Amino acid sequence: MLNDNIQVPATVSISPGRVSGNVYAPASKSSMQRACAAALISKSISRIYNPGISNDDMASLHVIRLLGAKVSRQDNGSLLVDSSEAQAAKDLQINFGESGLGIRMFTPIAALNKFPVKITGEGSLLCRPMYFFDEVLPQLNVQVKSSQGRLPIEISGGLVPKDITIDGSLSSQFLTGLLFAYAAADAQDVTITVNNLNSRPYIDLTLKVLQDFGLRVPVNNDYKSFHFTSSQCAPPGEVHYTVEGDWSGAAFLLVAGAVAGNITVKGLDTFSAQADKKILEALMDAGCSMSVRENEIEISAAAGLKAFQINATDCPDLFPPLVALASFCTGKSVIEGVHRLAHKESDRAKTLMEEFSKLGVNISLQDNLMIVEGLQQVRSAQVHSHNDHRIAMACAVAALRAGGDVIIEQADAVKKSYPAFYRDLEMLRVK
């Protein structure tokens, strides 16, 4: 419905020079996803702008369709969602697409549901490990039959919130889920006690879009635990909402121009909750020109740029930008944060590592760190995603540095979260 039909081809090929003009990030799909699931629980009317139109954001739409949500767009290209007469059709069945945060998130609200519901995905997400739904979803009366901690899974009998201690070290997606079923739910005097929670600013996210959309939000006690109390929420109403730009995919965007010319990256909120904004540390770590303004960066390349140090634990998902910047920083660069890459896309350590190598970059592991020597330039070289759009992304930017044509074998798999990604390239004079 949303998806303005960008075509991407499967292989790209993507030539050396520099990069100059303005762009607008693309919409965040944790924002955008989010602002689905809120939409759907408050059971009322919600406009969402700026609508992001990648995969796992048409996954997340079509799930709160199944749900029972209306949803349609409007001329202004906003959306509008009634899920004021929202409910499920009995004997569900729901597919995540590849959307990772998408089932965690999804799952238990969906498992509200008295109904039975089976889950599964596509890609990828048929091995990540799901465990989690088999060891906590039965402490709140749900049914679980999954396939050894995999999907498929088939859940039933009505999520109803207790007290309860979870594991937050794989994902805090998990978290976000349950924080979403709960205020669903109405729960009051209840506490969610978490250990070993990763990721903390994407929980930031999740309380704050709760919050927006005049949903029960619990006290968060330093992450701890978050309690529900018995105080009533005011009805929501209508709710208009507007998705963040992406500061996920705009971090490819302003690597690109620290290390390959002068660009201007409009609709970031440098105020935002997004995890991915940590990115600025390491452009400004690594010496590059920048400018901060409000709702947009304008970055340049500077003459030289140095080797970095940064703590990417609460922010994987940089790891491929990190990577791609820290190509080009003289001296070794040093992430941190290898253990959060292991159920991603693809292992993307290993990936990072192999496809790299490929372009002459020497990237090496010790223990949770990944260390990354810099070059001047990279080798003309043909790579392959592994079906990953962060890996896709990352050897384009590298690309911009090189001897020669980088060619990129499953480029299409950046219509996960930025399929206008090489449409914005080119927008930016990148042949």
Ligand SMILES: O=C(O)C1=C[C@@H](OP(=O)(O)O)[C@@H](O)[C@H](O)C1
Given for the second form:
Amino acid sequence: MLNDNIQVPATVSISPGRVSGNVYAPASKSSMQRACAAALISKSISRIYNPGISNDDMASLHVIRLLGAKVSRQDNGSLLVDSSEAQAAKDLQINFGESGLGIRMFTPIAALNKFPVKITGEGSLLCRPMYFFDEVLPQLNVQVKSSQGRLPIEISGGLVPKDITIDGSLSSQFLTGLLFAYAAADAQDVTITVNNLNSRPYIDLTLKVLQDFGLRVPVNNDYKSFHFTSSQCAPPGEVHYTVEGDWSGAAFLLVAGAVAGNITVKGLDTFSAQADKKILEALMDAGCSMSVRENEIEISAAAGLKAFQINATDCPDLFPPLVALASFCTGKSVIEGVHRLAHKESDRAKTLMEEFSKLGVNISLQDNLMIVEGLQQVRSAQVHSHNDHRIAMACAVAALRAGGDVIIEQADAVKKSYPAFYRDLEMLRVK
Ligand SMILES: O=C(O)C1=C[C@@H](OP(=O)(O)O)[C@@H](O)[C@H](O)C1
Ligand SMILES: C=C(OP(=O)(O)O)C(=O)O
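The form predicted together with this ligand, contrasted with the form predicted on its own above:
Every chain and every other molecule in the complex is listed next, the one we just looked at coming first.
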């Protein structure tokens, strides 16, 4: 009912060429999925404007419905979420599709109800580690049965917020889930202590969304602990929330502009908490000509892009667009944070090396560093997304400066975050 289905072919061919014009950033799935969670736990009425339509967004809407929220689309395109009487059904089975954030954020929330819940997923999610739940949820009163730290998982019990210490090095998403669950349970005078937290800006986004929805927000002690105080918190009223434009998807558009055009990307908030606005640092370091204005960025292909260096440990999703950019920067660009890439939709360091080598780009690894040697032009080739949306988009952008067509197999992986990606790229193309 809510899925604005955009058809994306399984194989896409991208011809080299220039891009020009204006484009709107897609809705951020990080912002949209958090909005869904916040709307559910608010036990109130929320209006979500600029809702996302990606597969991950759809998975989150599906989940909040299963957990008892009523969701309807309004004539102006916004979503009305009524969770005032939300009650999860008995014997629930939740399929999170391929969404890592979805499963890690909603599992602790689903664990708040005392009935057993079976948690499943599809595709790449089946291979991603979930052992955090086996280790942590039992300490919060939840029984967990997993398949050696992988899906499917069965939980039951009724989560009780307690002082707890967790490890945040694998993913920030588990902490996001606990923060939502603790807020939903109106946790008071309890602390989540976190060791080695990575992807910190994503936690800023979580705290921001909790605040925007009038929910209980913990005190952040330098990302080492999050303390829910015992202060009184008024029950949330009706909330109007606008989903932010997506810096992660827009990073591909900005790189397309930097290597092959003159485009303006609209709908991006430079004050956003999103991790991936850090793409601007790489673009500036590479010598792009850019004009950053309120809510839009104009970028054009500069002659003589130069190699850049960046630490992407806390914004791991930027690796694919950074590699596409580095492919056209003279010299060796260095991207730090390779260790963060192993457990995404694909093992991204490996898949970037494999697919970009087909395009003639030399990428090497030195422990936590990825080194990319730039060229003037990449090769025409047939590449494969490995069912990873960001690999498909990185290859498509690189194809704009290829010697001939680049064919992308399993190109429809983009539906996970940015279903309109190829349509937007074609719309920008100089005919
Ligand atoms: O919270 C989020 O919205 C996300 C957090 C990041 O994951 P990690 O915390 O696992 O790095 C990021 O890679 C993912 O695409 C979205
Ligand atoms: C890793 C990603 O998402 P998730 O972890 O939410 O599946 C991504 O979008 O690149």
